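Only one chain is given next, in structure tokens, and it is the form predicted on its own.
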Amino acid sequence: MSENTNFLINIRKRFGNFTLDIDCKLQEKVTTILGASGSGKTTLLNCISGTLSPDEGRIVFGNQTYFDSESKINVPPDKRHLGYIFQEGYLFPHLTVEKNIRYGQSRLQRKNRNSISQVVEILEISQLLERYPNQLSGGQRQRVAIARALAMEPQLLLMDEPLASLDGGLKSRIIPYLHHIKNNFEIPIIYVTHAIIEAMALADEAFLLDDGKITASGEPNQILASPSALPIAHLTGVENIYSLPVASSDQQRGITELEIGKQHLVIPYIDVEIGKSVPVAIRAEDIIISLEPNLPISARNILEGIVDEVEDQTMLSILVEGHSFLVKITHEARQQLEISKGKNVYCVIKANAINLLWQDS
């Protein structure tokens, strides 16, 4: 966000035993609010949109005050000029795709009602304009829902887990379209999600939300590689997140080596300058524990470490050059390998099991 579109949120909203208590300043173009289910993400978006009123506080976007309990200001949702995209691509079933997109324009009586060509082109939905929602796939419906929000020319775009209802393949195809929106429209975006990979792919800044409160904020690759993000990582199945510098890169061999202390982590080739840090994620169940370093296997990564903790008998914390690796093993394997705190072990990781969490990926 530019200086004149700083977004100040200082609000409290109570629901029984739960209290949303937010005091933050959003300053970048794409802000991700990352939190587990029940942390208050949707409640926060609803307070911003005006569909829910805080009990007290202020919401100020640039020079516009949306809500101020002391001054008794509470701008109605339709006067805030926001676009809101939900988990499901809610569309009017009786309207064609084109009429769905134009619906918001007609309600706002836009003078330039024919200017949807850029939105249609960027989201690649020109061939869908005459179809009805029941003729679209899940990914297509979500692109149309995004197009409808953009056609309203909002001052701010709110996205409430817009990819949550899509499977992994569809998510990976929609993310590039979100990048196009980020790069082609001067609209600040607040993107709510519980998925770390989505946050890393899009965000310029990230806020971690836990039990109604912001627990950490900053650059995504730093915040999401910090201990503060571990509870969310565990819930989303990505237990190990690191930001590691590039040690070497060889396009002919198709590999890039990342520094992890004096050891290296080999990943598929990426075109990144030497020394630049990149964030990566590894699932705990994708790491194999060995007592020997020289194994006749195809895995490119065999990292020496020491057992630091044994959690719940099947989750190990392995220290590798100061980095903690969470590893999931069976109870039988732990007994067979005689795993205990302080034991030297080797973490075996296939290169394709290392997920690159990169903004341009």
Second form
Amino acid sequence: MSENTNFLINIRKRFGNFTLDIDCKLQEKVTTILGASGSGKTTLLNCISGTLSPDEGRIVFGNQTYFDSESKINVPPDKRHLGYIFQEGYLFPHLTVEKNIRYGQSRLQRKNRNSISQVVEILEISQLLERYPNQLSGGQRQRVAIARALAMEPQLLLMDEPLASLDGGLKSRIIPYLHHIKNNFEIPIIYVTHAIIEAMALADEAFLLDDGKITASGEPNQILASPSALPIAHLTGVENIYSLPVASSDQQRGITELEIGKQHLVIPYIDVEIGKSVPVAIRAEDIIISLEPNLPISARNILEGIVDEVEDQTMLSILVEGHSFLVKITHEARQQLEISKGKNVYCVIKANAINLLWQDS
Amino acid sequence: MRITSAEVAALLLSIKVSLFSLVVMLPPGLLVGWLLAKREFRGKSILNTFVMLPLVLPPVVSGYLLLLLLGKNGPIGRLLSNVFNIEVIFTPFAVVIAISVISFPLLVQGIMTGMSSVPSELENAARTLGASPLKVFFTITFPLAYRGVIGGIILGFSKSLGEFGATIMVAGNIPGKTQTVALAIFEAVHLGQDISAFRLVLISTVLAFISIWITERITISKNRIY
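Could I have the structure of this protein in the form predicted together with its partner chain, to go alongside the form predicted on its own above?
Complete assembly follows, chain above in first position.
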């Protein structure tokens, strides 16, 4: 967001036992709100878009007040001029792709044939304009939905898990389009997701939403380094997140080594300068516990550590060079290896099981 | 064996009053259908009950209640006769009122079903794209509820064509004035004119067949794409 457009959100909304209680100020171009399902993400976006009214509070974008319970202001959604991209797309089934895209345009824009050419080009949907939504694939549909929101030239873009309904391969194909939008349009974006990797791909600033409340905020890598990283990780199904400096990088061997104390963590090659910290995530299920360091296996990482805690029967916390690794094993494995607090063990991790969360462009 | 002028008059009257009733009742039908399908408000179930009542009441009872309201001593009848000098009872206008009341629930039900099937998320999406509630209704809700609306229209129209009980109560059975096809059939059977009755039965059946066939054609061709 430019220097003088702050977005102030201070609202409360109750649904039975659930209360959304938000007080935040968004200042960056792309703000990501990260939270598990049921944390209130969509409710928050609906309050911002005006399709839902908060019980009380204020929503102020720049010098426009969208909602103010005290002075009884509640601007209807059609007057807020916000582009809203929904998880399921919600294209109008009885209109062609072109008519869908032009739906939000003013009369003047609609007369101008070229008024959608930029979004059509960036999202690569010029071949689809005559089709109907049910003749599109999932990825195409979501691109059209994004185009439709952009074509109305909104002053703010709301994205509600736009990739959630797509499978893995399609997701990675849409992400570049989102980068294009971030770089080509001067529109601030609020991006809501439960997927940490998606969240960090675009964000300038991130907020963590947990049970209707914001529990952490900051730059994405700050959030990852803060004590609130652990709850984020649990929320989003990735238990281990570390920010580690690059020790060496070898494009020919296809690997990059990160420093973790005196040991090294090998990950697939990334183009990052040496000494710079990168955030990585490892799922607790992807770590194997071994009692021996010298194993004839393909996994690139065999890290020495000490069992710090046996959280419950199947979740271990292993201390490796001061970093705690959460590892999920079976009850039987734990008994056979006689794992107990203080025991020396080795964490075996495939390089490809280590996900890069986010990378400076 | 040629069709008699009385039969033609009954047939034309039936079609005229049914079309007139449809044109008059469609706007309120759309409004009430939309309210019941899409809005939450106090008294919604009362409105619903009130609209649907003629569907479960015997038509003769509805007709009798209308007679009480519209008759010379009824509150509405007295008003019309004192202020506008209009007598409603036993006129073609009474036929229109009777069939409108009886067919309205069917019209509303079709519209309601059609509109309920339009996801409110699509309507909300349209709102965020700058559409006023009225634009959302005409560009999203109505086109997507098309099938239901047509279904309600055809059901209501067919009901109007064949309405008997309420009509005879408020409009009587005056040949050439208030005698619709249904009433003419009743009279023909009553007088033992079996051939005349049979002709009218045949005509009603063909009319019903055509109206359903037209609906099918319209809904299929219009909705092929989605």
